[in-house]
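Just the one chain here, laid out as structure tokens, in the form predicted alone.
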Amino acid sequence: MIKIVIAGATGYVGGNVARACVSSGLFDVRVLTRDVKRIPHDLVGKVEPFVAEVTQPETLRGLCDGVDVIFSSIGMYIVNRKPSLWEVDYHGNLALLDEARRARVNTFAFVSVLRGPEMAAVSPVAEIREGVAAAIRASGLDYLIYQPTGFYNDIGYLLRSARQRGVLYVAGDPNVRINPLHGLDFGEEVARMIAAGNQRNTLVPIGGPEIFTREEMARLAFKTLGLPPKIRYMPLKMVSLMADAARFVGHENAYTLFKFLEFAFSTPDMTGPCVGSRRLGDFFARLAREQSLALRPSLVEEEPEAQTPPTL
């Protein structure tokens, strides 16, 4: 068995890596997290939870012992002011890198971004991502660098924009190409490459099985929900603007958001190797049954909207 801990196992990315890492049979589990509430329902009693807090290094001693590899995708998706990304996404990694040099543990793999290296120009969050990457290459372990594409869950807040406002705006090129991930097909080939162990020191490009341009995502959530597509193009210049507006504002959290877009959005191919076999438009209608469900309050409590600009 491969003993590894899996940083960032209550979102969706890390928790469909500790699922994956489950049900191969051949990983010892640990997860880190907060609280041991925040653990999803089908993972307990699966994975071995060590409660800390990445923020507070000193709660992280002796998460690493015993292990043989860390995964961490830890990271701030949605726009609060505090805490910073700086604090969670950068130091809270280093953090979970000083614990795994300290424990000598064999791997460590960390989800960074598409195209980090010539994002982090211009884009804080990769700016981010890329110098954590940076200092896993020189800490002595060995590294799996994984840079995918983009995720479902991201893509999901279409469905609920496009249901509640009727319309959705697409900013930039319209024709930009990318194919996004499914959390579970990512996980299970990081599981994969993991236990075959015939890789390291490696950088990992990687996307799904289909590929769209932005208008094809629009144009399928609307399909998904039955309604007529109703697409509204704006210029790439109104994401700079509300970037800089956020910066004026003090609100970095949302400017490194808004960067990031404006990258993502002027660059014509951001796909990456396809891998899995899990479908958008199967992705879609799950989450929109879901969703339709959410607006009936007898049945299941909704969950506040994501704070997330309706744009794509």
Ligand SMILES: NC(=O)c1ccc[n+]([C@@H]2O[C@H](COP(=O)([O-])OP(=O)(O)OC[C@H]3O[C@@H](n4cnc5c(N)ncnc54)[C@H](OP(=O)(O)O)[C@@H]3O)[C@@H](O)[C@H]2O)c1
Contents of the next structure:
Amino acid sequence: MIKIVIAGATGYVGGNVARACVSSGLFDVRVLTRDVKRIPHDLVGKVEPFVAEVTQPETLRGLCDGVDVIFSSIGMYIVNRKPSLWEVDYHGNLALLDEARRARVNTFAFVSVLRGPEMAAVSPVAEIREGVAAAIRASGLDYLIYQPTGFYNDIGYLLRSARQRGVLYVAGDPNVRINPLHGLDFGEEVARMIAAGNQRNTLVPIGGPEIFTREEMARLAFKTLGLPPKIRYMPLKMVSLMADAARFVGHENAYTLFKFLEFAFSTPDMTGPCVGSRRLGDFFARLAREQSLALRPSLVEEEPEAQTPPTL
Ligand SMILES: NC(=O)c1ccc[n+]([C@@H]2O[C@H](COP(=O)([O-])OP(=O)(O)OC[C@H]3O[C@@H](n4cnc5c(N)ncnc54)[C@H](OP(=O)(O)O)[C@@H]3O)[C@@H](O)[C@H]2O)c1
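Form predicted alone already given; the form predicted in complex with the named molecule follows:
Full complex below, order starting with the chain above.
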């Protein structure tokens, strides 16, 4: 059995990596959490919780004892001003790296972002993720740095917005190509690579099985809901202005988000090498079912993906 620590398992990406590791039967899984109640219900009893807070490094002591591999997708969605991305995504992950080195873990697997090195020049989100990736690469530990394109949980905002507003706004280039990825397809790939153990010290750009333009994804959201497609186009300049405004009012986290979007909405090719088989249309259909059930709360099924995914 491979002993793995998963940091971020209470979120979409890390949760799916934990699921894939557990169901492979090849891993003994320890998950880092701030609160045991946040562990997804389908993982309870199948993983060993370790309660700590990455922004308080002293609490991490012992996390990696006896561990072969650590995987981290710890990262913030940027809605509030505090804590800052630097505190959580950067210093939090570096604290995990320190603990991994102290405990002589073999391999650090980390989630950065597709085209991270290019994006880092313009977007602090990528600058931070790539800064952590650079520290891991320099640490002497073996590493796997994943560079995923968008995950389905984020793309799900299209369906929610189409239903709530009846209209979708596509900012920037509607022809940007992207192959979004289901979290479980990603998790299965991570588990497979770690278990195989033959791809050490590798950067892994990664995407899902189908390539769409941004406009095609918006149309798919309307089609799933059985609504006529109502798409409005916004110049990229609007996103740049929002970034400027956020910086002007001192909202650094919002600034980093808009700079990320500015890059993602203007880079023609946001596709990574294809893995997996789970299709976006099926994910949308399931989300649509869950949303209509949510109108009648007593009928909501308890399923792992029923957790409210964060929106961009
Ligand atoms: N989703 C995408 O499309 C995408 C694409 C490329 C890269 N990524 C990268 O992957 C990361 C994870 O994505 P995700 O979709 O899994 O996000 P998520 O569902 O929001 O999960 C984030 C994880 O980070 C933890 N976390 C957040 N704030 C924290 C804090 N202040 N202290 C300690 N832990 C904290 C969360 O723990 P709690 O449950 O305790 O809050 C959770 O386990 C992102 O931040 C991003 O950098 C994502």
